[in-house]
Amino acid sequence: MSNDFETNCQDADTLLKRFRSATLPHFINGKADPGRSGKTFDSLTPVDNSIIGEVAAGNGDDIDAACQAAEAAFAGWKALPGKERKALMHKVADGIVARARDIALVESYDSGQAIRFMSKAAIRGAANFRFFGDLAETARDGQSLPADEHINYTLRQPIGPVGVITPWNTPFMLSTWKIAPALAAGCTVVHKPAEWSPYTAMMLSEIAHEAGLPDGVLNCVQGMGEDAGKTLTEHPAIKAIAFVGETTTGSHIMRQGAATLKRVHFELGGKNPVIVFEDADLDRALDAVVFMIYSLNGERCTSSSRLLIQESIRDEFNEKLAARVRNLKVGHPLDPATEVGPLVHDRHFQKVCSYFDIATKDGAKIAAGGKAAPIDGKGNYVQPTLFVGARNDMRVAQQEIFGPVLTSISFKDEAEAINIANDIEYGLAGYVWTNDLSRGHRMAHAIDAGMIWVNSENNRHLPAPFGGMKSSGIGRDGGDYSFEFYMETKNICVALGTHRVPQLGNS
């Protein structure tokens, strides 16, 4: 055990006893709130399945406590000026930095990805903090649209108080992902993190706090779904709801969220392809199949799940890769040489788990792994996995896994590669590796989703549009795109005092 690992654990157990000590509260109207039902539910590490502590269970009077907060709160938050709110987004910002190794610490043993991923998961909440901060001065401007005798113009408004339900993959990331924009765009905030990863949000909600963030802007309700999720979606105070997660969750969010009319964001499921052609450059497409997929433990919605190999290269690109796949590092998510930790929660595990039969029973074969891989006989570990030989009509072709496990499927050309990367229910992201320019962009128009990668891994620009098409999403989030969605767009129609007014009943 290297010393970098023992100082993990013992940093990162110091800031647990805080954790397992008392129940972990809400945070509703700026301070720390235990809940009203007194119903509490066990965390746990996905490291040996430990309770790492309590968790109040949140239910409909702790969402309207909060939803009353946030309303409450809209018109200050509103009014205040987008310079002052930009302000206060870089506070945040530079309390995120403060305690981003507590936050990497406290995510890693919490969710089970490992510290090398979360120690710049923290960093990058705070740059999306930044960035929509930025942006705050400007969110409402619109357009300038004349006519001949009247001057249009347009402005936009936040459209008020918004939950946000956040999943349990990269949970401190995706929860400043979503809730920035909203705060820049002058929007209040219900948070309802997933109950399997509760603890960083509340750090955030006390960062928040601590940058002297007003009291209701941001509010955080702890809970299961079913219960606290299922009434915030449908609380009347809550005007939009923004989704991350599974696809199935994001359909029972827009029924429940239909009678009061909700504007929805939704992030769903990906089963995305990373189509290699003969003439790439196969040294680096390698790495980036190899880091697309088993990085973050696969639990990632843009991961690359479905390798899409030229027939020609098939043979030695799986084999290459076969290798690589049996050199990653499992371990201990605190260790920094872990490359691939311990899945999220038990029944997570053994979700992933099952599609080891499933695979063979279909006819693909496992190139690499195939099996649970429990250290000292606990944790939800698995050996990373390949499965060659598939068809895409296979269920580890079709089906979303979200765990280290690629399907790899050969093809003869290019028309046959669009075929295969469009015949899925997902449309996320593709991923597109061939030095023939002209045929990245061709495969980039044709491929049916959100977003295409040419000669590159998941690469992030934080103005560009990020969702998916199909059951992938409904939305766009990055940079201004974001703002479509938690602000109304208001039209101004000024006469010039030219124009005839019809008449009607002048006799």
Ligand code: NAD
Given for the second form:
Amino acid sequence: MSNDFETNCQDADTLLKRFRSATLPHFINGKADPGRSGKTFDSLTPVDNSIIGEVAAGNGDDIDAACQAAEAAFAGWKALPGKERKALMHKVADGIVARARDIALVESYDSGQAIRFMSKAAIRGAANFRFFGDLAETARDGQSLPADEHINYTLRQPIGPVGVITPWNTPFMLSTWKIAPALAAGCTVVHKPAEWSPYTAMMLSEIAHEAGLPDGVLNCVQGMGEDAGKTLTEHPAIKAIAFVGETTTGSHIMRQGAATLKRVHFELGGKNPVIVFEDADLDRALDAVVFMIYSLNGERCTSSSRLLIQESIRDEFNEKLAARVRNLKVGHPLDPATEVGPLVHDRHFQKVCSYFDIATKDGAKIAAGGKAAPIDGKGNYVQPTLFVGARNDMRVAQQEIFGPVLTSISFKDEAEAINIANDIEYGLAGYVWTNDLSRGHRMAHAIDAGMIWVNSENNRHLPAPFGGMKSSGIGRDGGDYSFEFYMETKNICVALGTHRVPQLGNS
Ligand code: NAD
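Follow the form predicted on its own with the form predicted in complex with ligand NAD, if you could.
Up next: the whole complex, starting with the chain shown before.
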């Protein structure tokens, strides 16, 4: 065990003591809240599936308390000058930076994501608060639309209290990606984090409270999706739901929110193609292909889980790829050397492992991995896996596996690559590797996905739109796109005093 690994384990253990010794509460109206039902659920670590601690299982009454708090806080938060919201959000960012290591250690141990990635994810959470905080002053800005005898102008106002429902993959960073723009817009928030990764949401609530966020502006209710999550989507005080998670859950939420006409923003599943042409810089392409599926345990919505490789370079590229995959370091998430950690939960681990059989049954070949890889007989570890010789109609090509598992499919030419890329229910992201500039653009235009990277891995720019087409989502996040969701646009029409007002009953 390296010194750094040992220190990480000791520090994580110290941080987790509080979660081991007392039930993790909700955070409602500026206070830790034990919940109204007394019910709890166990939170496990994927390292060995042992219990970290108990978590309050929120129900409709807890959600109601949180929604009432968010509703009561809304008028004050909305009225606070943008400059002051901005200052508070920077204080939250400072608090995140000060606790970034703690957040990373807890998140790694709780979710199984390797510490090398989680340290950056915590810092990205702070960056989200700073970026959207800086926009708080201008979020309400609108357009001037003069007509002949009237002046129209628009402004934006926060939509009201919103619900934010997040998944377990990079949970801290993802929740800040939703919560920060909502707060900058002037909305108050009820956050329902994923039941498989509950801890860092509580840390965020505490940091925000310590930074001086008024009571009720950010509330957090722990619990199951079918209970706490569902009642949040149905609550009349909540005007919009920002949801990140599975496609099927998105449909449930749309149904659940129908009676109260919820505005919804969905970031859902993906089965994203990375298309490598023979003329690409193949060394860089190889690095990106490996990074974009095996980093973050492959539990990443924008992972490039389908490799489309041109036939002329298929065998050589797949061979090099398989060698790299076999060389990936699977290990304890707190070990700085680890590249692939354990999968978040035993249920998810079983799902990912089931695809090893499915792949061979459907006729694909396993070129690397293909087995569970427990450490000392424990934990949700799997061998990073590469399927080759696959066809796009196979289940390993069509279904979101959400693990360190890549399916390689070959294509002859550009037209076939486009057909394969688009023959899927999802449309989140696409990656193209080619040194032919025109082809890069042609492919980017032709792929049905919300985000395309040409000669790059997923490289995020906060003002740029993020989101998917087809079953991968509804709406876009990022910069001003986020405010379109969290705010209402109002048009104000003022007469210049010269136009003729129609007269009735005056004859
Ligand atoms: P999930 O849909 O099972 O759960 C997500 C959240 O929804 C959890 O908090 C859960 O408790 C809650 N939930 C479940 N049922 C609910 C219901 N009926 N009503 C309200 N809330 C409910 O997803 P997951 O397994 O936690 O996350 C993995 C999925 O998230 C993958 O499909 C992945 O692609 C997707 N994801 C998408 C993006 C994106 O930007 N498109 C980003 C990250 C993850």
